[in-house]
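Okay, so here's just one chain, in structure tokens, the form predicted on its own.
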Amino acid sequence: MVTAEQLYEKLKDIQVGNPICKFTQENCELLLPTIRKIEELKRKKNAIILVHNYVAPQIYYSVADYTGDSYGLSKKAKESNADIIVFAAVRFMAETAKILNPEKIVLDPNPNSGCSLSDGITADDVIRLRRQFPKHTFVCYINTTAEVKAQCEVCVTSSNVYTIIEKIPNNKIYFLPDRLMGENVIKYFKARGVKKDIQLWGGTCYVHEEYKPENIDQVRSNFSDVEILVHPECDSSVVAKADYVGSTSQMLNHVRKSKNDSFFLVTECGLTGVLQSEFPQKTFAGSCTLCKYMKSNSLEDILNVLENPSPESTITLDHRTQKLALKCVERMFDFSV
């Protein structure tokens, strides 16, 4: 179990603009008690907890058996031997996991885990949109309710969407629910020379749909040896001006290898506090965008739901939704290959 010195180490580098992501090592030693209950109730009940790169950092360095983006905590949530898993990060996050594992117990710890895109799109939506397009192929981003994906052929991250799409042998792809996401897909195709006719649902991500191509500007007229990454659910006057496009473990895996040592990450600024640990000697340009629904898990709340889980945070699916819901996202596994 992590010592308020290990986690002190861990976190004492993070400065990204935010009060709740300063800490001393009072801090930490605070934090102690409640992290000792959970990693006991976490060998007692065979539990696992699985952490998204933008939930708050002192869950991420203390508690998390596994972390990552979407995909890579899919994939874990897909390979664990544990009886519960607890999902830190949105409610369709924890859902992806059931759908995966439908004899585990899934626990969502997160008083607050809508999701802009999520909830910005319904299974009855998506059935409505197949007697539209009836002609097309169904490809919903992970940030989708399980009822969604149960309606769609195949799911895909921000890490696999281009790849997926181009496996697809039919071109006519309705994608949803993320039009910004959807239309740096249609460029990348056309600029490649794909042909594919891609029809967008109108959902966006609150957070990165802020970000506009003149903070790119003024970030580059400040650091002029800056390296800028960029999260594909930026609008694609954004993405035109990144040095590279990725996802959040991608994004990661790229500071670790690239000998710059200068960087705007444009997304949730989680993943900038996590890179601010990891490479305390590299310098990390920019204010700190938070996204309320993953800042809303706590240590509190991790340790309520494996304490006494309640109804509304046990993640239950009907057999029919699950089942179908399950097909979408092991497609996704299968282009992956």
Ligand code: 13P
Given for the second form:
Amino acid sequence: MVTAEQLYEKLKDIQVGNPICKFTQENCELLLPTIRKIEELKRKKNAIILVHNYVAPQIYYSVADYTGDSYGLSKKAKESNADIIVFAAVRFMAETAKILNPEKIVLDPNPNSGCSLSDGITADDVIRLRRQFPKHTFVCYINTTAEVKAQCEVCVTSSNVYTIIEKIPNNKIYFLPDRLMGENVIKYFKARGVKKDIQLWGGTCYVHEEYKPENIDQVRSNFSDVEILVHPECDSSVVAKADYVGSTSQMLNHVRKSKNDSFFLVTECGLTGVLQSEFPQKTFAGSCTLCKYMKSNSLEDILNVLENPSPESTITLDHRTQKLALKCVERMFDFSV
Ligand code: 13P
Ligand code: SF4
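Now show me the form predicted together with ligand 13P; what you just gave was the form predicted on its own.
The complete assembly is shown below, putting the previous chain first.
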């Protein structure tokens, strides 16, 4: 189990919010009783905790068994032998864990956490679209509910959206719900001469749509050798200015391997925090945007859900939805090998 000193060592270089505030050794000591109780319950109940890269660093660096992007964490959930999977992220990620490993108890410590993408489309919308576009293969981003996945053929994440859509034999694709990610795929294919008729739903991520090309220009003019990394949920005018485009874990790994000294991560703040902790001597430029859904996870909620899981925090899926959604998510793994 992490000690207050070890936790402080991980958190001390992370700057939170604006005006900048930082974790102190005292903060870390105050967190320790809750962390200790969580670790005890994990052992007693044979539970694991999966934590997305955007979740608050005091969770990321204390009780997480695995951290990662939505693809990596789904894989961990699928392969897990634990009896209980606590998923500190957002609802659709916890649902995906249940789709992939239905025998396990999957707990969402933050049951009201939405996501502007997954909240923007329903299964009935997809049923209607399928009547309108009967010849299209329906590809859904993982940021969708289990019911929406159950109506689609192939699931993708930000780490594999370009490669999987290219591999799908049908040239007619309906991609949902992220319009901006879909436009990025269309532009990428066009530039490489890949011919696909791609129809899009109109959803957006409220965090990533905020970034504008001027933000990139400003950072480039202030930091001459800055490397710009962009998440594919951003507008294509922003992606066009990127040095690297990838999922949250792909961006982290890119920085870990880069020889550059300054970076701008055009995504949620969590990634910058992880990298400030790992590379305190490097510069992470630009403004920070928070995802209110990811950031509403707390250590107290994780403890409560392990101690006394409520019906709302226990993921349940009807059998038919789970089976259909599993086919859709399994196709992503099949395409990824
Ligand atoms: P990643 O799969 O890249 O972690 O993205 C998830 C997400 O919700 C980004 O906003
Ligand atoms: Fe959803 Fe955007 Fe938050 Fe990711 S950052 S969980 S896409 S609202």
